[in-house]
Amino acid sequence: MNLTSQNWAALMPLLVPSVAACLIPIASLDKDQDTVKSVRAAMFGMALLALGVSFFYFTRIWATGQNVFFSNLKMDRLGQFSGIFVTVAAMMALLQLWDHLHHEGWMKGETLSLLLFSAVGMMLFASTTNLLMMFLGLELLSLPLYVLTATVRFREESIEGGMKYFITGAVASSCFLMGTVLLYGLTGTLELDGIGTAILTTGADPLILVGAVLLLMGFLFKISAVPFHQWTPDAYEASPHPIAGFMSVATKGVAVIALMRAFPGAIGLHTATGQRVGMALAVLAAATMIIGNLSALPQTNVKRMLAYSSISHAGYLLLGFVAGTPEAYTGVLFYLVIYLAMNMAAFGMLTAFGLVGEHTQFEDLRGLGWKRPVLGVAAVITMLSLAGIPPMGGFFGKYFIFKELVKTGHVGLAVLGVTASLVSVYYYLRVVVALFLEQPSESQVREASEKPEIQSFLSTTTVLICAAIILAGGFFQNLLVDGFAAKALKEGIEILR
């Protein structure tokens, strides 16, 4: 097969991290204690370089304005957006992992390989309109994450969280595959555009609706929407902080983008099947916001609070699908960019403060804001943005979606979204209160004095970068919306043409 330059341009962002993921375990075979530190640095450097090269390819394609492809792999603007999104999230996770794994006192080369393979699967999942290729991407992104969740083997909750994630994930993948089989059997094609055309031709076939619902269940599991959210708190708590942040951001992001391709993009929400799906999304979005926020209120563990927070944010994102306007989908993509910065900073601050292992309770944050004031201010910016308080980027992400809900007559859902955001202020401000307004106990002071001061330069840097992105999203949101999110949609899927 003769590959053209366009084919190579579509393949290279996925090939480079894949090759690096295969080489890193070979480097980790070196057991010489004299070279272990240099080999460890080389593995991290190789992984970071591979993601950097992938990011470079995506940004270069974006700058040229081309839509490149290879067979069913379509690197259109939306695929390029998802690729940039995933590589940025993965690079931040890698930088935080360097500090986190040193704090916990263990280092495994396969951790880096699994992260790279998962990132490649995410890029594939969001960059194809073929359901079979989409399923392969779903499995490639999921299987490494199951292992990464349970990677800290000396912690019992790690194994438990990994098993829960694996079992529920297997059920969700089975639903996705069954939906694919049904739609293929009824329409004779695996291409989303072809399935959409067949639905318009045949009308409201009950079996097509069943296939669409099964497909939707696979997406909703990855988004952590109710009632497919039960795995989220245990999996996030069990994972190393950077892996939990990466899962909460990248997995949710590519699932939302793939869902855009499937339902508004191909199976239009104006069809009979699409209208039923839209009604289901409205109910699920409301339930997700309510259950996510109410469940976060009594949590004493910061990571479990952030997990339920992640569930509630899935509800806000689904509201964009309910509104169904071009501006609403643009708002969803803008929200994803800000959400990346918010959650990578929220999980990253735990590593930056040196809170690893079981030291992730709210009481463990007491007084740390005064001890590390710059990091404390970045944490405050993150929490205010997650709560949707202006002028942070998180406020405008919600504003763009709620505004479209009101325009399309879904005023009740908009009011519910605003109310849910107000409820969330309580548990986000608990972090701020712990950092600056509460004093550590005598035992915590004694324990801190007995330990050497933990240096977390890379994690702190990523948190500060994320805080800068949040502020940029608040003060320069039009630049991100018009130059990035809107362009990805207008040249990515048919609904906006």
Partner chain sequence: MGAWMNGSLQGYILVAMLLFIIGLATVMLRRTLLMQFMGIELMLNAANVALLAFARFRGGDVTGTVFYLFILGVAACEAAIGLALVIALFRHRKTTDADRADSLRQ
Second form
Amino acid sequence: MNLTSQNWAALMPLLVPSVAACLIPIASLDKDQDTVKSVRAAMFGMALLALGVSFFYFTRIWATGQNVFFSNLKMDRLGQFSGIFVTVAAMMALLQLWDHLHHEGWMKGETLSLLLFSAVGMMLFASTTNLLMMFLGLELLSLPLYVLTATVRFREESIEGGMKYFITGAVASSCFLMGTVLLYGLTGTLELDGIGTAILTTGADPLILVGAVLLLMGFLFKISAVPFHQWTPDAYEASPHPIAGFMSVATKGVAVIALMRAFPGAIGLHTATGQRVGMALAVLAAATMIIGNLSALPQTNVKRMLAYSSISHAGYLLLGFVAGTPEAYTGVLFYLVIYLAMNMAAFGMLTAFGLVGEHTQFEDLRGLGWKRPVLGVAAVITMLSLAGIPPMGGFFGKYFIFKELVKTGHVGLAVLGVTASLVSVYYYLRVVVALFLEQPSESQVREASEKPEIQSFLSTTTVLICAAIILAGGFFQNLLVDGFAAKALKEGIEILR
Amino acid sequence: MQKIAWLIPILPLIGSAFNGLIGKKAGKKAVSIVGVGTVVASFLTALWVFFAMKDAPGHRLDLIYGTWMATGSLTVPFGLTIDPLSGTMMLVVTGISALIHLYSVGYMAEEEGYARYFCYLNLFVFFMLTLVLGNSLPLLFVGWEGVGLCSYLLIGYAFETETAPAAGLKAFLFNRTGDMGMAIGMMALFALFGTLTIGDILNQAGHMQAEVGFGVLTFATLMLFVGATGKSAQIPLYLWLPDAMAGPTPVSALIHAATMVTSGIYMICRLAPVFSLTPITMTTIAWVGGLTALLAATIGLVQRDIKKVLAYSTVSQLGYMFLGLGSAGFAAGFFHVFTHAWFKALLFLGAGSVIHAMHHEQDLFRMGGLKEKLPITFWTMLIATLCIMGIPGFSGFFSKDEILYLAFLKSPALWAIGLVAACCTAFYMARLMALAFLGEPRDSHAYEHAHEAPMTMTLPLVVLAVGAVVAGFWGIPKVLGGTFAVEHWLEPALTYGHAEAEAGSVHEGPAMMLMGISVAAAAGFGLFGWSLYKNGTEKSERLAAKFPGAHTILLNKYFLDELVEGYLLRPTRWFGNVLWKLFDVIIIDGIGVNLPGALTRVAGDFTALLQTGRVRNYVLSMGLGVLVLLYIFLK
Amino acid sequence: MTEWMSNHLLTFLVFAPAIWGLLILCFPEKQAPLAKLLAIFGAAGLFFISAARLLTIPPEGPMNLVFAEHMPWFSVVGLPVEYSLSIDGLNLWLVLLTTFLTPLTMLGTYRSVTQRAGSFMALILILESGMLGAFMAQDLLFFYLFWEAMLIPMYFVIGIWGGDERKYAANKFFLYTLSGSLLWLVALLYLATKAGTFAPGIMAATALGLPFSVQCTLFLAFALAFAIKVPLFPLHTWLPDAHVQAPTAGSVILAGVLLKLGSYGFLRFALPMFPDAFSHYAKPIAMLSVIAIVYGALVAMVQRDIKKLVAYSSVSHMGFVMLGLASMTVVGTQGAMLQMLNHGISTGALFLLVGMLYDRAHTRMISDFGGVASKMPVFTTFFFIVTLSSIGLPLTNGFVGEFLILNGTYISGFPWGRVFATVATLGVLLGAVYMLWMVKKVFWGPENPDEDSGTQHLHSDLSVREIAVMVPIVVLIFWMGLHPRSFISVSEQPIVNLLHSAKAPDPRVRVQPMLKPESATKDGLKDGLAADGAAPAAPSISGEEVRK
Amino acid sequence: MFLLFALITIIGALAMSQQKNVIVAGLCMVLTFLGVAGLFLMLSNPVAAALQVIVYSGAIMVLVLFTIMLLNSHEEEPAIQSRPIQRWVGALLIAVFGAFAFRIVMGSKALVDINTLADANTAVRPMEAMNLAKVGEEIFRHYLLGFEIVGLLLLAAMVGAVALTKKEL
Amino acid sequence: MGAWMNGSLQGYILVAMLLFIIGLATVMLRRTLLMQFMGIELMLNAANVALLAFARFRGGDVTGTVFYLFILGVAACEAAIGLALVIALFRHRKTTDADRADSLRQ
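So that was the form predicted on its own. Now I'd like the form predicted in complex with its partner chain, please.
Time for the whole complex; same chain goes first.
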């Protein structure tokens, strides 16, 4: 088998992290890794380097504007977009993980390896149109995440969260698989395009629709749309903060992109099936926004709040699918970029403030903003962006989606969306209130004085970078949209034409 | 050269600014010079302008200095109008003000807030002159509200006491209630005429027919009259004036007797051509005036505070003026303003002199026998008393009689009311004089120290006394062979804009008889009061004991203050509280704002409950989700 | 640099404070005095620059958009958004009011904030940017951005430096305001996607083509957002909380400038974009305004906290503004315009003065005072003058505004105009009732003998700094009262055009005043509304309002 | 034959899902797997059948049973809090799904079409048994990446399992 | 019915569906983690049955078998991770009852 340079180019970004993922466990065999920082640094360095190289390759391909491929791996613009997306998220998670694992006092090389595996799975998941490969990508991204959720395994909640994620995730994968099989069986192909054409030509058999439902459910589970969302808060709470951030961002992102490939990309929107998908997504998006936002209100734990918030954001993202115009999908991609920054910053903030273990309640954040003002301001920017207040990027994400929603006549959904985001403002402001408007309790002050100063240079840096991206999304959105998101769509799945 | 008329109001303003900003540092002497000097200068300018006006064609000067407001269809210039009406009023205001400023120099000499006092007083003159001279209703309104403000400030001059600020507040709020009416009236006139310049309004009014029934014009004039009742202390807004006596006595003399309180009458005269188009309003004015005259006079019968007596007397006299106006006797009403200014200012200054001598004792029942100690005061006050009683030869007689005569022409009932009020007036004035100056001293200590006031205070008394005697001869009624010159003089102003001047009132029939009756009644009651109180209070107490009910009612001023407090103020406050605590806090904020918030919270608690923590339930909900999707896809 | 300045004056005005503020935000806590000084100098400098540059406009005569900057900002797939700032007769004085009040507020509260004072000043500067941007923005999305962004610094000002209930108040302020503007956003998007742009002129033209019921719905969405900001009864309940809890500077800015944005929004956008819907809803709006006037006054009357009293008086005064706008007459609208400035000056000054009192006595309860006049004569004088302005005494600014509004409403030609104007006059009376009642309790009478009372804590009269703050305000109070034309003449022509076209039956005339000349020709309205493109002849106004 | 294997499969599955004892349930599942293997045979796919027996019935089930033994928990523990509603909703949902599946499968025209087409084809040219060589060629020609990914997946699972259960932390 | 005896496509698909639903029911209704785990295995197997049936009736498509092999691998991986998680949880709680692991909720 001869591999052309194009094939290599498509393969390299996946290959490098895979190799690193295989090597890291070997390094972690070193017994001294608990005590010798250099070993840890070497492992982190290796992982970071691998991701960095991968990122570099992606940007290289992006710069040339080629659509490279290897077998079923389609590194088109959309794939490159998701690759950049995943590598950035993974790198940020890695940087935060360094701090977090030091705060938690537990460090294992396997974690890094699994993170890389998962990242590879994500890249694959989002850059193939073959359902079989998609399934494999799904499994490759999910299985390490189950374990990553349970990383801090001396905490029983951690294991519990992993277990819950595993069971629900396995059911969802099985459904995805069953859907794939049904579609394969009834259309005779595993390629999404072929399936789409077959549906168009032969019409939608009920069994094909069942297959489509099961497939859709697999995506929606990863996007954590209601009612497939219930694993989300538990898994996020269980996992280390950077992993939770990574899960919320990267998993959701690639699931959205994969869904984009599957539905508007293959089945098409104006077919009868496509319209059904739109209707279904409208219902679920509404439910997701409502339940996600409402459930976030009474939370006392910041991580759970952020989990519900990520659910509600899934609702906004799905609204873009409901609108279904090319502009709306561009908006969705833009939203994803901002969402990456927002959630990595939100979870990174917890790491950067040095909150560990059970101490992720709102009370634990009290007065921290004044203690570390720069970080506090970044956190505020993040929260306001999550709430969709201009001039933060989060507003424009919502703006692009709602605009198309209104344009396509879904005014009711748009009203629901803005109302939901009004509710969300309340709980995001609670973070702001805790950071800046409240004084720490006396016991907290005492505890803080006993503990050594928190070292979190890396995670702070990531949070600041994220805040910068958020602000850039607020002021230079045309750069992001036209230069990045729209290109990914236009030259990606051709739905812009 | 007439353009310098702007100096007339501005000079006192300069004085006020000087006294207010640097008066305290400059010392009392400088304050006195500036305070009095600017008003005197203003008076002299006014005289000059007055004569210029007399020479002007049509006895009228219209001076425009610029534009105040101009937008859309509304243009309000800064302009002064000097015609016989405003010219006379301007002279009265500046003249009497000058005298009272002079008087104040002596009266207030010991006061801490000397500069502040003169600041306010000068400011008052400025606003009063703006009111008088302003050529448009908004400008008139500036003075209208401004004098109210100065009245508030001067009544509350002793701000560190409990009562004075309260009285000031009361005065201001009653005034403002009237101002509200005034403002509405202005708006109505603006809507009607499309302008607020008095000259233009009167020009247009001249071409209109008298209104039949209750129309827009009647509404406008009634509202303006509401304004007049506030400023000129008529039913139902007169309650503030007696309380206003908490201010220094010169203030009472100037503001609450001679000038400000007559501005209501002045305003109606100013707009006489408009008012004469609305018979309903005119009748209302007459009746309100007559009833006020009676009501206040009866209350005045039993007051113990020397200034309160004079205050009710003022209210009563103002009622007379309105009675006159309402009976279509604009000239007569204004004539009474003119004469009243002299003798009432004199009465107040005299009372001030008494109070000054008695070390701020105001209770008549603690005075007595002051005739020897204060001869100038006594004699000048006696002249004023005779004036107000309406004894022939003194100014009050001429003006009051004209009003009573016109009232009779309007309705005999009004005349009867006026006559009763006149009798009461004669009685309480005689009572006042007798109690204060005759009999034995009832407070020997104060009596010992009593002494005649300094020059600055007695001089104005004398000047005013002369004025009070002479003023009446300006308007000798036709029935006595006079020409009622005042009417002729004011005619250009009162009939301004009318195509043809109305024929002057014709005197005939029972005029002499009516005059005789009223003079006799007044003299009779005066003598009755004199004799009753000449030798102390015993006789009167016996008389009061015979009519305990009436006495209590009168002593408590018909309980009107209590009624206002109980049925107006307290319910308003209660209503405000209800609005705040019930409507604002509970209904809008609670139900409208916090309830949705709380409901959202509860809904959030509920949806969070769905998260049971059991993985089986999670799978179940996923299954339900699939069912929903299947339903949507296969339906 | 100077050339850049003259070409980009508006950009400079909008963003300079924010950038300055961000710089100051970087100062460490220890350098707070320096930071404060720099902030004040910066704000004052901005005022002088703005005044010097903007007041070159000829005071009389017609004026259209005088200072303007337009450039495309982002036009992501379809809907273009413009970076569009301009200053014309409608917002000139509001802009100047903002730049004027900000340094004065900072100076006035120089010593009030002790904790993290540098950050406080910086936030005020950032807030100033937001307000200026909102006043100048001509593109509706751009306007919306500033409108929302402004909430953030204000939220922190209330939330960090506020009173005991500050968290509740700040959250309430934020959520309340946001709740209105989010629905507005949907309406905005609806109209913008129909029009294909956020330029108000074209949007207005589009709106006129929509069915009347849709116009009404859109108008209501606009009105809701603006009415909450104003605040119009019954959407006012955030105001007392926010005012009472906010630190002095916050209250001043809130009352002085922020509230104006609501009425400005009505004038600038809601009225010209939906003229029919506006006149359709003029009666309810006017009725709510009248209720607000009387209601605010009645509730203010029973307040025990001076600040809360002033807050409710704001409700009453802003009711006048809305009444004037609802009258749809030149006189009334001009009155509203002036009343906005008046309220900014007078109520701002009142809050400043209450703040000065609070700084000394640490209480704002009316019952804690009494006889303040003898302790602080200078303060009393200033307070009294401002009170007079607030109750609308002639020759002060308050009178002119209220007078024009009432007259404008009375002659509005609406059947309800006379009744509402008459009832609204009650507000003038009640205004005097609650203000002077409070003045009497606080300033007059014997000194409060209670050891713990506020009066006994007053040890010093106003300092030179505080007098320096109050003097310009007092000067303005009289200037505006004596020569209101220097303030409203610039808005005369725009308002005449606006109302003329709003009432005109000819659709071509109706959207004219909102169209920039170039956009009318360049974009070309698709339905040929601007076919002739000629500016409307200045309509005669004499016959318009006087109805015999 | 088909019916037999199908019944074995279904009955085994049903029995498994109703068993209280986990070990018995595991054994029932082996039965199911064997039934499935039979079905594969019916589908002329002996390779799959063999793998089914070896990997599922052999490896995976042994792993499961091994775990059961390791944990020493055979019996279902008493419920901590009975929530019958959840049970009933679940059961109802399953019933609905069952009925639904039956209706859909029976009503699907596409299945019938494929079936007839296949029958027609078989009539022409008998179905040959699954060819390993062809499978290998398919894997390495078209699904090489997939093959690699499965390899990665196995490695990841191994690393993960080790990370989770390694004795010392 | 005759076709049924010989195994028509519908029959296979029906069996697969039922197997899938029984697996789902096991996950949904049983509390023991291991039972749920076995339910998941059933669901995967259901997919296998359907897959191979389709492959057979689609004219012996080898892709189906390839897919089957991959699923086999995936199932093994899931088994490994799942059992590891069960063991890890058991170490903490000494139970395999899924309902008892509900410290994360709301």
